[in-house]
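Only one chain is included here, represented as C-alpha cells and corresponding to the form predicted on its own.
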Amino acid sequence: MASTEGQYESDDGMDEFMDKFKTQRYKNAFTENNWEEEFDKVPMFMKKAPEEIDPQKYPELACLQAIIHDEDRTPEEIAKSLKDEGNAFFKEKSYEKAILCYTAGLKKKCGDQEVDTVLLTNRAAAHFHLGNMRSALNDAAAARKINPDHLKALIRGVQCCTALRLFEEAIQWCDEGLKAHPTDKKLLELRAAADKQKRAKERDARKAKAKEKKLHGEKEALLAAIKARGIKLLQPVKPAQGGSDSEEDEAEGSSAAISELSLDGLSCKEVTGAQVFQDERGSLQWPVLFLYPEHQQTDFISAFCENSCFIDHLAVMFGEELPPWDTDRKYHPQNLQLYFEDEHKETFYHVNPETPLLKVLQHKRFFVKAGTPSFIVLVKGFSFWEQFLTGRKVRGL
C-alpha cells in the first residue's frame, strides 16, 4: 500500500514538474528562430565543420577533438589521426581543410616514413585540385625523396609537370617511375601524353621563331624602303651648334635622321591603330591624319598610297556630302589649303593638293611623327587661318 502511495506521490510530482512548462520557459530551449543554428552546433547534426573550433561555442566538438588528438598518444598515432581527418575532408572536397590536417600531421615529425610519404602525397593531391600546381609538385617531389618508388607520388608529379607545361620533366618523372613500375598503365598513358605535348610545344616554338624571323625581315625591308626614299622619321631633337640655320645644317640633320632610322620611329599603333606597310607592288601605304583646327576635328586615312595625290582623298571626304561639323558649308575641295608643320623651326609649309604624298614626305623639313604623317587643313579666304598662322613662318614646297 505504501508503494502505491509512493507511486502516486511520484506521479503527482511529475505532473507538478510538467505543469511548470505551461508557465515557465526552459532557459536553454530552442526557439522557432534559432533551432537550426543550435542543431548545427551539435556534432551529430552538423552539416559542415567550422573553420575554427571555439570551445565556448562548440564545447561538444572541442571535447571530441581533444579525444582524437590526445597528447598522451604517440606522434605516429596523432599523425595517422590527422591523415584520416584530412582524408575525410578531401572526400568532401574541402581541400583547404584537408591541407591543414595533412600539414599538422607532418609537423608531428612522427618518424614513420610511410606515414610522411602518404601525408605529402595526399597534400599534393589537395593542392592539385585547388590549382596550386607548384606546391603540389613540391610535395610530390618531397614524397618521392622519401620513397622514390611511391606510385601515387610519381603520378601526381607527372600531372603537375604536365599542368605547368614542363613536359621534359614530366617525361623524366615517367621514366623514373617506369623503372619500378614498368607495366603501370597510368604512367605509360601520362608519358605518351607528355611526349605528344612536348613535340607540339617544340613545333609551336619553331613556328613562332619562323614567324618572328619573317616579321623582322619584313620590318627590315620596310625600313630599307623608307630609307631609300629619303623619308625621315622624327628623332629626338639635338641642340643646334652655334645656332646656325644654314642649308648645310639642314642637310646634315636630314642625313643623320635617315641614318638613325629605326623601328621606334614607326610605333604609331598606339596613336592611330595602323602602321605603314609595303603593298604587293612595292608601294608604301601610310596612315595619314588630317587636322581641322578651326573646328577641332580630325580625319584619318589608314592606307594613303604614296603615289596618290591629296586631292584624291579630299574629293571623297568633301564631295557631295559635307561633314556635319561644317555648318557654314565652306569645306569644298577647291576651297581648301593644306600645310604641314616643322615644329622645330615653327614654320608651316604649304602643300599643293595636286602633289603626291611621296613628294611631300621627301621634303627636307618633313619628319614623320609617331609613324603617321599629319597635315593641317584650312579654308581659303577666312580669317581663322590667318589668325592661326599669325606669328608663324609660311613657306611653299
The other form holds:
Amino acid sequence: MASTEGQYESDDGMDEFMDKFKTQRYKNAFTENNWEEEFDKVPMFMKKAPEEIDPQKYPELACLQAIIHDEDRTPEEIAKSLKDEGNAFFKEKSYEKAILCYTAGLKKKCGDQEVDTVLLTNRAAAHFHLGNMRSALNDAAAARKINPDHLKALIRGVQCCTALRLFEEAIQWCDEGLKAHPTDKKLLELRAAADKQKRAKERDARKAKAKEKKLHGEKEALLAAIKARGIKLLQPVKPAQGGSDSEEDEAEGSSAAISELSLDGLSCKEVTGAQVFQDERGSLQWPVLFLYPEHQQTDFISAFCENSCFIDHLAVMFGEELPPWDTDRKYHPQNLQLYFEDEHKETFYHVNPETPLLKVLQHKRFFVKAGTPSFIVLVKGFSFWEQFLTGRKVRGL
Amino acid sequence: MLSDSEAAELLSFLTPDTRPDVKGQATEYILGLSGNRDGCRFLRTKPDLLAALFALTSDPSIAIVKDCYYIFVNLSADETLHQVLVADVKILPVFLKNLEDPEYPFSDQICTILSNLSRHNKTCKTVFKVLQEGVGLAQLVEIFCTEDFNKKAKLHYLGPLLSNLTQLPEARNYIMDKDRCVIQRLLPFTQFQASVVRRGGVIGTLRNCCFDHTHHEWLLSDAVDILPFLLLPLAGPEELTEEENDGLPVDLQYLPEDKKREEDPDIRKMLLETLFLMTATKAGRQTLKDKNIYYILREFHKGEKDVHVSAACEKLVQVLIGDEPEQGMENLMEVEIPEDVEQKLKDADLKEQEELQKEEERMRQEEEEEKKKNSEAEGTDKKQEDGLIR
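Can I have the other form now, the form predicted together with the partner chain, not the form predicted on its own?
Entire complex below, previous chain first.
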C-alpha cells in the first residue's frame, strides 16, 4: 500500500504502523526454509488445489473456491471474476497470467457481449505489452466483431497494425473507428501517424527499386563492354553430373550462352571481394590472379587495366624484392614465363609478358573463369618448369 | 408552347394511377420539352407539372422514373429554374435521402442535379441548409470516399457538388474541421485516374478551402500535409539525383519512370492556383521554399504547352524565387491596395489575358498553316509526278 507523505493523517495510526517496519522485523516472517511451504498455503500461489479443502485449515481457500466454482454462480459472474483477476495481474504487469485468466473467462462463453468484448480487448492489451502483435491484433479484431464501436479495441487494433507495419490496415481501422467516434483525438493522431509511415514505406520501396534499376543498368553496360571486346566469360561450374563436359561450360561461339552467363560469370566477389569495372576513361580494370604452382602460392591484383602489360605488374611485384616464398631466389621478372590454361582442350598457351592484358583476354581460347583471369607463372629453365610442361600441349598466342 | 387546357390535360396524365403507357408518353414528351431553353422556361411556369413529375420518381416503372430524373437534370441546368425546384417542388430532402441508399439506381442523376443546383451562391446556401438538416456533410464525404458505396452508381458528381458547396464558408469550415478527419480523406483523390469529374471536383474543393489563409498552417502541417497531394499530379518521371530527391517531400521522392502528369489543363491550372494561394502568408511561402518544390515546377514548366497553365506556373515560380515583400506586407492577401494602383493592376491583368489569347490564336494559326503547307506540298509533288509520267 503506497502511502505518500501526508496522504494519511495519523488518525488511523497508519503512519505509526508503517514506521514500525523500519525498525522491527515483523513476526511470523517466512524463513529460507519454510517459505515454499508457506507459499503453498496461500491460495493465490498454490501450485495445485488440495483435494479436500478443510475449511478449518484453509479458510481463505475454501471461501475462494466457493466463490469461483460455486455451481449456483452464473457464467457471467464467473467470467466477470476471471476478468477482475486478469486485470489484477495486468496491473502488476504479469501479462501471461492475465492472459490465462482472460482466456478462462472467454471459455465460459457466458453470452454477455459486453464482458466478452472487455475480455478480448484486455487480452489484446496483454499480448500487446508482451510484443505478441499478431495475437493482440486477432483479439482486437474479435472484440471489434462483437462490438464494432468499442473504442479501446479499435485503438488497440490500430496500434497493432502500425507495429506490424500494416499501415493501410491501420488507416482502415482508424476510418472505421472515426465513423462512430469522429472526434476522438487518439484515433486522429494514430491515423496521421500511420498515414505518414505508409507514405514513407512507399518511398522506401520506390527508392530500392530505383537503386536496383541503376545497378542493373550498370551491370548491363559492363557486360556490353566485355562482349564488345570479344571476351568470353565462363559460367561457374555447376556440381558435376558425371564426367562429360556439360553444355553450359561450352561458351565459345554461342552468343546465347554468353548473354546467359550475364551476372553469374562476373561474380567472384565472395572470394576476392573484387569485380571487373569500367574506369572513367572507359577501360576495363580486371581482378587478376597469378598462380605459382611451384610454391603453391598466388598473387592477386585487384585492378589490372586492360591496356597494361604483364611486365608492368611483374616488374613491380618482383623487381625490387623477391617474395619470401621464393626460396631459390630465382623469380626475377626477366626469367618469368606466363601461361594460361585452356581447360577444355587441355592446352597451355604461352603469353609474352609484353602483351597487354586485353589482347590475351581476347584470345579465342581464353575464357574468364569466375570473373577473374588467372595466369600461371613459372621460371624458365628450371626442373619444375620442365616437369610442369612435360606431357602437356603448349602453344604460343 | 402548350395552352392552359393542354397543360391541364398533360397534368392529368401524370397521376400515379394513369395507365403506364400513357404516363410514359407524357413523361417522354416533357423530357423533350426540357431539352431546350424555351421548354424549360415554360415548365418553370407550371409548378404543378413539376410536382407531379417529382411524385413520379417513386413510380414502380423504372422507365418512367428514369425519364423524370433526366427531366430534373435538364431543368437543374437552367439557373432560372432553381428557385421553383427547391422552394416550390421541394426536391432536396427526398433526393438527398435517396443518396444514402446504397442500392438506389439513380444516385448519379441526383448527384448531377445537386451539382447543378449548388453552382450559384443563393441556391447553394439552400442546398447546404437542407443537407445539414438531413444526411449531413459528414455523411456525404463518407459516402464519396467509400469505394463502391453504391453498386449501381459511381457518384463521381459528388466531387463538383463538394466543390460548389465550399464556396460557402460554413461548408469550408466543416471540411477543414481540425477535430475531425474530413479533408484528409479527400486528399488521395487528387490522383484518381478513373474519373476526371471526381478528380476535378476534389481539387476544386481544395482550392476553395485554400482561400482561407488562417487555415494554411494547419493544412501544410503533418496533420493534413496537403502539399504533396497538390504536387503529385504536376510531377513527372524526372531523374533527380539522390540529393535532390532527399530534399523533396516524401511522396515526391524517387518517382517511377512511368509517372504521368495530370492530363486536363484546367485541373493543372487549378492545382497551380491552389499552390499560389498557399504563398499568401510568409509561413506558407517559407514552407514551399523549404520543401524544394521549385524542382518539380521547373521540370513541369519545361513540358507545359498550354499558355494559360504556363502563365500560372510562372506566377507561382516568381513568388518562390523572388524576394520577400517588405515589412507589413507579408500577408499578400491582407495588403491594402490603393484604388488607382488597383485599377492599373486590373488593366495590366486584362492586357495579359488579351496577350495570352492572342498567343493562343497565333499558335493555332501556325498549326493550321503547317497543316496547309504539308497538304500543299503533297499537291505540288503530285503535279511533278504527273509531269514526269507524261
